[in-house]
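Here's a solo chain for you in structure tokens, the form predicted alone.
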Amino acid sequence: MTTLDDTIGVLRRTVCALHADLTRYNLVTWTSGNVSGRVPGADLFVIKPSGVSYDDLTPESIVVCDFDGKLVDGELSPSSDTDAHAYVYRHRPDVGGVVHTHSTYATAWAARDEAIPCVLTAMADEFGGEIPVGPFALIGDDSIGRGIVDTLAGHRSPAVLMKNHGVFSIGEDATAAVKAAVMCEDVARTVHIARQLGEPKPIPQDDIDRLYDRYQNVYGQ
């Protein structure tokens, strides 16, 4: 019989490998972003610790928190990211991975205060849509998990801008979570350079809803 013990374990072993992702697609500088897992079956989560290098991550120093942002298990503290989170944990249960990043392309989507349009199929497929742009929310309180929840409440992108700040993404599981975050870097990076050769061409509605949907439930095994 597996126990929360288990789940955890096993969570905070697929946790701390998924942050190899943030630095081998170049998502994060120094200790900058992280990722975060629901448990299953519990109002916990387990995220990275606060300040520790990626090559010293361990599952062991992976931190585990309540959905009020409390440290709940683990020696170090938690992510500073950990209040917004949380929050979305509380009021996405639809949700089982969020991560965070600084990544060069779209940061500088976030640091015009401009949604990347939709102008590629890929992100149809991925995001449905634009990357949106939320609000400006300082570190210290759950306001940026507000401002992420708010604005992709209207939206079927897993990924947002967060203004003057990075990109927050999230997803069924972490994996899904880690995914989005990859994706809309490598669009923010597409369209970017797209703009440089002229205005990019945005997808009409109908084809969007079209590649969406096929992406979301025929492609793949």
The other form holds:
4 protein chains.
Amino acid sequence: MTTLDDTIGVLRRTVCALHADLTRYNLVTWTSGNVSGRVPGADLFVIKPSGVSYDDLTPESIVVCDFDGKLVDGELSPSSDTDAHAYVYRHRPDVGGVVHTHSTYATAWAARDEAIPCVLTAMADEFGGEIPVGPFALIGDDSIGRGIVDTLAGHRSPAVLMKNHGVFSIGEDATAAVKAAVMCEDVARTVHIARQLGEPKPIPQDDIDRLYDRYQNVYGQ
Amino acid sequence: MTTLDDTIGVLRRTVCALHADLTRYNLVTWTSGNVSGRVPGADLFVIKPSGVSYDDLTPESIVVCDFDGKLVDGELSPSSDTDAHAYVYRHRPDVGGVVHTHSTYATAWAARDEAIPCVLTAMADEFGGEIPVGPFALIGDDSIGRGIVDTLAGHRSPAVLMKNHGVFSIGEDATAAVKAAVMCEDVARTVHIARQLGEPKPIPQDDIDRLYDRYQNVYGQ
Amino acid sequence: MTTLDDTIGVLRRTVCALHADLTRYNLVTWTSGNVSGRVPGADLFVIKPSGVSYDDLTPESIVVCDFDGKLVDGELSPSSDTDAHAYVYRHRPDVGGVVHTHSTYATAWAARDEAIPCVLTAMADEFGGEIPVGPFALIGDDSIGRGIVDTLAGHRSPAVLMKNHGVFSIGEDATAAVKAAVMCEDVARTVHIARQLGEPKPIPQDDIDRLYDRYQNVYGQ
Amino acid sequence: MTTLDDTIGVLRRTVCALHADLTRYNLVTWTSGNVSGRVPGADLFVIKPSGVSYDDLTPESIVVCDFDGKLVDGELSPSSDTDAHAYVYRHRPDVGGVVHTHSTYATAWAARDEAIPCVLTAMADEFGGEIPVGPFALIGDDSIGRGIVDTLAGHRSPAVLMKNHGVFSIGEDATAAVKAAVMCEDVARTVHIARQLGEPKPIPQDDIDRLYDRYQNVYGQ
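Would you generate the structure of this protein in the form predicted together with another copy of the chain, following the form predicted alone above?
So here's everything in the complex, that chain up top.
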């Protein structure tokens, strides 16, 4: 029988390994991003410790927190973004993973308080419309978490640009949230570059709807 | 005597390995691009399976399809772009390889529905003129394949930008199609950057013709 | 008992290894940047030798200089920026590390003589406000060192853009100075890209103050 | 006693290895750039073979040509840019190495027929002023070589942007020519990015002169 400890052990290894995708896709600098994953069957999640280099991350260094963001297991202090992750898990039972980065192009849109318009078929596939901007929110209370949940409530997008700050993405598990963070930066960059020399052509809403529906239901294995 | 199975085995290894060039040259993100290759002497081609990470690709995972895009051999579902590849093989017997990517700069031109003008000697060499834009087309029927074939029919270019979507490139074999995808992104980026600070100088058509002719006939070993 | 030689030996290894972060984060080209570290308990610092490739750096090749920039120990000539580093150590007893680079985006702001405005929460965290520009100064006397110290005196920022030249950053030790150089390029790039398509939204000064205070006192382990 | 064969063997290894710097600094795509080096004491130089992948280059594959660009030793056809290299060696006895690339930012300036202004101290150090643009020239006769030599005659710069084409750089040996190619792209990128958001500040000519003089005479070991 699988114990909660076994489940947490597997999740720590998965979440530790997923941080390598943040560096591989150049979404993070120094220690600036983090991945978390919900522990199935418990009001707990695992998350990166604060200020630890990606090179030094080990499964054992990944910490376990409850849905108030309090440390439950681990030697190190949890990420300073833990409260925002906790808020998302508390209010979105469908979410199994959360990722936060300051990836360059997405953060540039966030700095201008500007949503990324859906002008690419790949963006219709993954985001089903624009990637919205959430409010400016200070760290230290529920503001960031609430901003994420409230903004995503009105959109299909699994990613939100937090004004002047960076990106939060969600998914059914931590891998899906990492994929959303990776694709968010990819489309943020491509649409930015398209707009440097003119206006990208819009995609009609019903075509966006068709693309999103197909991708969510047919793509992959 | 070489059997069809042997031929397909070799082609699976080649096409599997060529996907590494897509990641090496940063043409793809997550699982967003694919390479296919025609099986010599048969109405078949091999192609990447859908939604599989480039790290996990093996020669065995590469699938075999017929020219209607139906799976003929392999464990996994073929790429969701298989119908477009199949259409190209069906209508262009001279084509031995097809590549699809959402590479950043090329896709930015595609998002604006704008052809890349031929303002570099390397572009005259490889593309013999502009890189054209094909129509906006939804996945799910022949629209994308037809858009590729019809647009390329009027151009020397082995690459076409599909509006709001990305790039398709062709070649006499899969390696040549990958080279065309790599060079397409390279010139898309250089011409974009040139245009950020002014207008690139045009190259006279007869000089483009001379460059193209020499490169196609003299370059290489 | 730890001797001065032991201390210098450890510092040489640390400073040698930190140059790998300059290449990893693409802050340097060929031999264009350098890291130094103060020797605790002595009026000495260690620094990169002049014109040596990062691949060829060894702890033994790192040289020891006094606070006039004169070579005290080592086989090679010290970095041509040694006088600037020496000036900083002489006038800022709180500084334990200095880094110099020509990193692309930061140097682009420096070429326009333009400070980087604080429009990102990560920038408020690390820099506590704008990253200022120091004067144009020729190499060969105290001008660069004096420009660094005088400009930083009026700012929380541990990094200064020297006009038409590049970046100098400081820290309590060499690692902190490298982190400041890395984050300086990161925010220089993000704010640049944000400004390409409009004006980033300002962050109110009291929010910058709160972010800076929290980050300096709470972040990390 | 060192024979000519020994000298050529050493040079083949050096020139082969230097191509790795072209890929490392992202100056080349597919097979688009080449390095050559003069054989001391003979009217010969070694150069990359045409159309060979950088991964497949070996010292043995590097070919030897005379100053008319004719193959003297080697199994493969020489680079299609061989005539341009030969012209430079024939007319510039002080030149021991030549490099050609289509590096992105430098080629973007070349596409606009625009010289790179000297607005960075690192550019004053290495180039002593602007990096000039040479004429549009077709491959196939002396036009490119003559354009390089004639344009560089009026400048301190060891690099020239050939209109609509790319960069040629020279040096006292092949390593110095590679360094010039690397630094040319570096300053082409930084000045481009600086100009995206305004005008870089000029550096007074006498300061450029002082920086150039010091760097050429004092820098390094």
